[in-house]
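First, one chain by itself in structure tokens, the form predicted alone.
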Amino acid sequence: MDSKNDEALDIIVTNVVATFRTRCHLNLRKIALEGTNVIYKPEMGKVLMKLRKPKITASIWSSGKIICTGATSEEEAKLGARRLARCLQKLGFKVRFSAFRVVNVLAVCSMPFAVHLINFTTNNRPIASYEPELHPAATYRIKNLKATVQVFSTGSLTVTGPNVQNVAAAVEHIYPILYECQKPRCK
């Protein structure tokens, strides 16, 4: 970051997606009838189960694969996944919590300046794309971090990546590039 203009950027994690396996077959009909906060979707072959604390929603398949969404940190995602496993154990399944993995992290961040998107995309043409007819943001992909940054003209960023560290590294990577393309301040 620029030494004369050091400002701490708040990166707010809004969603963490994690998966885990139960290592046993699950009877979806039994979960739907006996479980709490459950929505049964037989046409999709899954059950949605919601927890209030931490606030997460889980998609449960009969194979034992479970996807948890809605957590705001990796620790909260793991805690929610373990609570789901415990709920399934209380319903009578021989659940063993295994193969937990954070798959995706979504975060938002706001730059202290507005960005000139056309300059930004022309300077970074192969990895940045901007189609104003399709979407109001420019997309910037960082291959080595496996992260994607959506840059809006207001300076707002939406960052997706495989974990929180990669998301933070993506914001650090893109800040100097955006600083060069900032809009002049209106008086």
Given for the second form:
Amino acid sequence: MDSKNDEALDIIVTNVVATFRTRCHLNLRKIALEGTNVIYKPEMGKVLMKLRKPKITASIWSSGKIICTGATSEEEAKLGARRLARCLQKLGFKVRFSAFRVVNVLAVCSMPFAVHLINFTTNNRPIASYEPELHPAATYRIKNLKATVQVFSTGSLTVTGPNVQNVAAAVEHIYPILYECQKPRCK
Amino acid sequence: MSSKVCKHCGSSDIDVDQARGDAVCMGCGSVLEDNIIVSEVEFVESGGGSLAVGQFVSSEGGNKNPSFGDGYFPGTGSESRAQTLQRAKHHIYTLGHQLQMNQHCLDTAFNFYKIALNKSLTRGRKAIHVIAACIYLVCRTEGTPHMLLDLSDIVQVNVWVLGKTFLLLSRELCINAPAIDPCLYIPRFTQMLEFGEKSREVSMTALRLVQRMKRDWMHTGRRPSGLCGAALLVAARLHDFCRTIKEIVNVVKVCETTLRKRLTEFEDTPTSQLTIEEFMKVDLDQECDPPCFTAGLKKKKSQQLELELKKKIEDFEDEIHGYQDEIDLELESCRPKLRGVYAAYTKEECLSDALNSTSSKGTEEMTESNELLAVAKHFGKELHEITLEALIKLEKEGSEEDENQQENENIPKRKGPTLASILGRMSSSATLGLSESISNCAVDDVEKDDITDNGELDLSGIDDSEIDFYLLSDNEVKIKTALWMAENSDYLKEQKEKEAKIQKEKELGIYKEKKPRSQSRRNTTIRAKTADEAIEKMLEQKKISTKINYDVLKDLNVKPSPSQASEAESPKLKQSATRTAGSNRRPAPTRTPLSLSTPLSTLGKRLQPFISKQPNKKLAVEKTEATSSPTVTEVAHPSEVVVEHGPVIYDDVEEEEDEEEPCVSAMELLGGDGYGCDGEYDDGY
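The form predicted together with the partner chain is what I need now, so please give it after the form predicted alone.
Then the entire complex follows, led off by the chain already shown.
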């Protein structure tokens, strides 16, 4: 279907961000004082709680909204979120686990070739943008997938999207385009 | 046109002249209509040429009909959009002149701004950001050697913020700016580095260097200024100019480390091996990979090497273990058997020895976790608070004991792998001593796909005992509370003070939820029939100043007594010239004589120029003081004179009277720009 070579590209998901709501008001001070691995940031109005087993950092707001970052897969994110909710339940809050949603997935991938960024940007003008003064990578935004791919001149990519399928689809989408603008290896 | 047929002769041939506004019958020559309303544009002669008669009504403009007479703003359009554009134009021109851009570019930038305005891209963004982005957009499309850094220097805004706005603008306006070519910057930097006569040659060399760098793939993903800096450094040295790195850094605005790195990268390319003459003539065909690519490859190689080495080490390890066991056995057999009390102890030690040496994962884990628990109890902390260092210490202690018991040669290598294996396990499980729960959870981890939206927490796969570790016991809570209070005492104090303040204000009844911006006064224009009324009203509205004697001001209608006033005025005026604006409002203890309604004729020739522009209401008070004294000498320069007819409106232009102002000269106070008196007004009264 796609013009991929026989060797498969390793897409490594490095970060999954998810949010959920506890439907109840949380007393941040109590969490801060009675939980381990918590950092209370009163000026920002939130508590950072770090879990060990799925390695997750959660930002907890007093309204009951929680953002979990640091998971390496969607399932792990859900597990971590549930653990967190359980932990809060034990602290004494009437926690209900609702509206769990994976918001962002970050993955890295590496092409076996280097990419000529300037050609790449000229060929894909409005979709791709490259500003060397600001960032060494060219940014390629895929609108229908709502994914953003950042292409570095070494051929490494970082892909961000709303879920893992989108990310995989984005990589497949961009592979042929990059293949055309590849830089021939010389040494 | 009503008439198509002539009344007199009945011919239908009627000539209508739009310019003259009459309709004439061509048959009989009778004039059928005259004074038709015409819609021609008329021109009027004025100073610099001819101006069209009429008022500018913008097509995008608001619904406000410009009212005739009131709301008169000299020099500016009365509608908000026109004002915005005017302001933006002014800013663009100022910035552009600082960057020495030509008029054409600035006009283009202004056009971009207009498009952005129409697309509502200026909403929610600071005007200066959008303006700077427009200018940079023009720079990129025209290919001028201006960097975003220059703009950010002038505007004093973070480069990344500007860059964000710029990217957004270029995306929304669908303007594809060509990529930055480092060659563009070379002439500019060469000029700044002042190479004198040889600058052309130096820039040629630098250009060649940059082109070579481009072919060697050093320029992708890098700031163009960095490359230019490196190229210029080399070019300068080639032509016997000793430009230090510091000078180049000042010009090019990258740091030393970057320059050095670029130079080393260039060193790695084969071109660097050429001599100067060869370089100028020959262009090597071979191209290189980008330096970060090669660095990445190197990393991969080194990692592979490490892995191989590790494997080898492990093989050696096994061998050594084998030898160790043999030696142990031998020693066992050779060692004299102890009798008595100590026999039991030695047996135990041997057992533990054997356990350790076999290094089965489970048992090691058990011993480890037991040891950890023991350590934890000793330190009074929770299990998971033990850091890596503690574990390493423990490991060392443990292995030391082993060595002592073995009575053998020290095998230092033993420390390494066990720690490494522990580390390996740790990184995979990421917990210390929670191995049982890990295995449990791995088994129980069953995910349910359907999300229970009613909010029930699905407890499958969650080990409660583990969660309990996350909660502190009561004792610990107390300790932590104390610590936290101590840590955040400042913040807590602030909060308390805030609350106390709010409470007080609530009691006093003047508590405001939020301080609203005092914008209400902005739009009210005072309408008064005479100038005196206007002043009164204005003063009422304005903040009450402690420096004004209001009783005196109320008697503004009293006619002047020049002689007594003059002496009082002149020393006061001398003071007023040097003091701040606020204090200038202090009127004389004796009466301020004049009001604006006194005819100019009484004032004398010298004083007419002192009647200045209206928006400055400070002047209103000043004027009364100034005009009274005919002998004012220091206010010598007549300012622009505007003779007022009819009712005077003062607009509440926000003036910071109560703020600190630097010494303002009397001329500025009177609103003069030093233009000189217009001849027309010197009518010889």
